[in-house]
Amino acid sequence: MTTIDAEALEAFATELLGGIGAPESIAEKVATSLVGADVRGHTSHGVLRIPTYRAMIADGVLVPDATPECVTDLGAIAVVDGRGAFGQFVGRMAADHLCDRASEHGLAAVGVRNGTHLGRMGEWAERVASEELCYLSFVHTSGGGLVVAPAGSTTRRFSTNPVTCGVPTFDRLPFPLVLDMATSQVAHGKLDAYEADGRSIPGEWAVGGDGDPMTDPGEMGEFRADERWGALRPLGGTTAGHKGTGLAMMAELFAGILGGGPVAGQREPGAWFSNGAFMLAVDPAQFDDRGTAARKVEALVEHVRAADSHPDVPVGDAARDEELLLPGEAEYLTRRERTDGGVPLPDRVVDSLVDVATECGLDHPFTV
């Protein structure tokens, strides 16, 4: 494990991302969500990318030098296609013109296409709840990367297809809620930490093609593979994954019906993912005073947290602590430790970090 300093790695990272074809604007701009993600312990949706982002551009399907363009603006209505540009960049549009738009019209929604990969989502989530909004999205790759299987079954048909809330906490807390969940067990990116890491994965969120748990996450095979490889399994597992399942469903539907861009069953299979989403922000204020809403969220906040820590019943394999924390408390209380302490990346991140700058005739800021 190495750790870096925060602001020398997004500062390796814009380097880096200029060298596969960004232009130095753009280039900042997805360096601040790459690395916000590893601040916040997101190490699945980081600078870990990067070398997937080169391979992505290397097969035409992400186009370094695009520009997002808003298709339909119906005022508190529009529709972003993103072009190929890279998804940070097309997510960044997104949030910003919901924030306008829901200021202006009490409501806004926002469909996107063509969005590459949109990152970290609770990062836009933030950016909403930031001007005090409410915040709602669904997202999946428009038919490409599937990793998912429904229930019962070990056939790849969906992507992790991830939905995301934001509150706003009115100052009643130093972060806002924000519950940012994959539709599957886990997110596909957190196969790619623990194997950076030479870590097993716990049986209950993968399954082979045999059927037999898998916990190896190597043998996922590519975010294109195919369905011989193993899958992930929908939310709730081998007990409710019916509810992942249906979940992935309306997933696909709102972000594809809403963004535009194909649903999985209209692309062949093993094509590359690319985003699509669909965005809502409401502004509270329009149904109750900031006031009422503020106490609401300090009651619940307190409510939860008087709620007995029991020894013998586990929070779960993926939580970040053995204690229940608020959803978005984990990346606030990350982002803390991470902002004076640097950031641990895996040896593996490393190498392949390295490996794309030796290509691109970079140096790069770590002892190999």
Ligand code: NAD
Given for the second form:
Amino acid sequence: MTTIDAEALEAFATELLGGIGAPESIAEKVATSLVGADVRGHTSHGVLRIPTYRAMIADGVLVPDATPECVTDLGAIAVVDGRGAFGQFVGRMAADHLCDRASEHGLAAVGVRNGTHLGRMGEWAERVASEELCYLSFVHTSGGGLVVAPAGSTTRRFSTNPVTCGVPTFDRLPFPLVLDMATSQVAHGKLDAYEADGRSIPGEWAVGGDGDPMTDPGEMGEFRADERWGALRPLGGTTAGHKGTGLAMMAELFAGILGGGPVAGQREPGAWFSNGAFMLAVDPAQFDDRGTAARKVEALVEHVRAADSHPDVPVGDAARDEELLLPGEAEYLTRRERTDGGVPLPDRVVDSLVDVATECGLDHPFTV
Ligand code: NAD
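Next, give the form predicted together with the named molecule, keeping in mind that what was shown is the form predicted on its own.
Everything in the complex follows now, all chains and molecules, and the chain you saw is the first one.
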């Protein structure tokens, strides 16, 4: 593990993104989002993605100098075509649009298509909540990158289809309440993290092609590997996987119908993913006064925090820490630690970034 200062990592990521073809103004925005994910504890959506983006550029599915375009603008409803640009650039444009229009109309909906990889969806929820607006989104991958089986199956039929909600906290908390989660038991990146540490994964996370619990994360294979490798289980696992399956289907349909791009089943297996999304922002001040909303947030937070913490009742293998936190609090706490203490990067991630730097003829800040 190597720990690197967040600002130094952002400067290096900007250089690397420039090296793989992004103009400086785009590289800066994408680097801010990637390091923002690393700083909040989501290594799986941080700088480790740069080598994948390089491969996507080589295959023509990511266009590093492309600019997203608003192709439909009906006031409160808009459609943003990412045109294969960096997804973090596309997501930023969509979130800005949501904020402008929801402030004007009371609510706004944006469909996103050809978004490549929108990254950590919580970033857009935080952006919208920072304007005291509520946020909801559904995401799909345009039929590519399928890694999740429906309940009762071993066959890959969905991506990890994140569902994200954000509620502003009206100065009652130092962070917005943001639930940002894959609709699988865990995000695909969590398996990579376990594999890098040489750890087994809990049998509840994934199922092997033979139907037995998969405990070796290496058996999951590559992101684009075919379905013989087994699959992640839907959220709810062997107890309530029907709920995760239903959520994934709804995410596919909201993102596919209202955002755009093919849904799972409309592309050949093993195709590259490209995010489509449906994003909604609602102004709570149009429904009731700010003070009432603030008191509701405060009451609920106090109520939840007052629950006992029983030593025999685990929060869950995939949660941060062993205590119950509020949605978005894990990201807030991790950001506080890493802003001063630096960002830990697994050796494998450092090696892959050094490889890209070397191939692009760039210096790197690591000692290897
Ligand atoms: P996660 O399991 O790390 O966190 C899910 C939610 O649980 C978060 O809101 C977090 O604040 C909360 N949480 C964490 N620890 C907690 C605790 N101890 N108590 C209470 N709440 C806690 O998230 P995930 O499902 O692994 O998803 C990771 C990221 O991957 C997300 O940012 C998501 O947007 C992103 N993602 C993106 C795509 C894409 O295609 N763009 C696909 C899948 C996932």
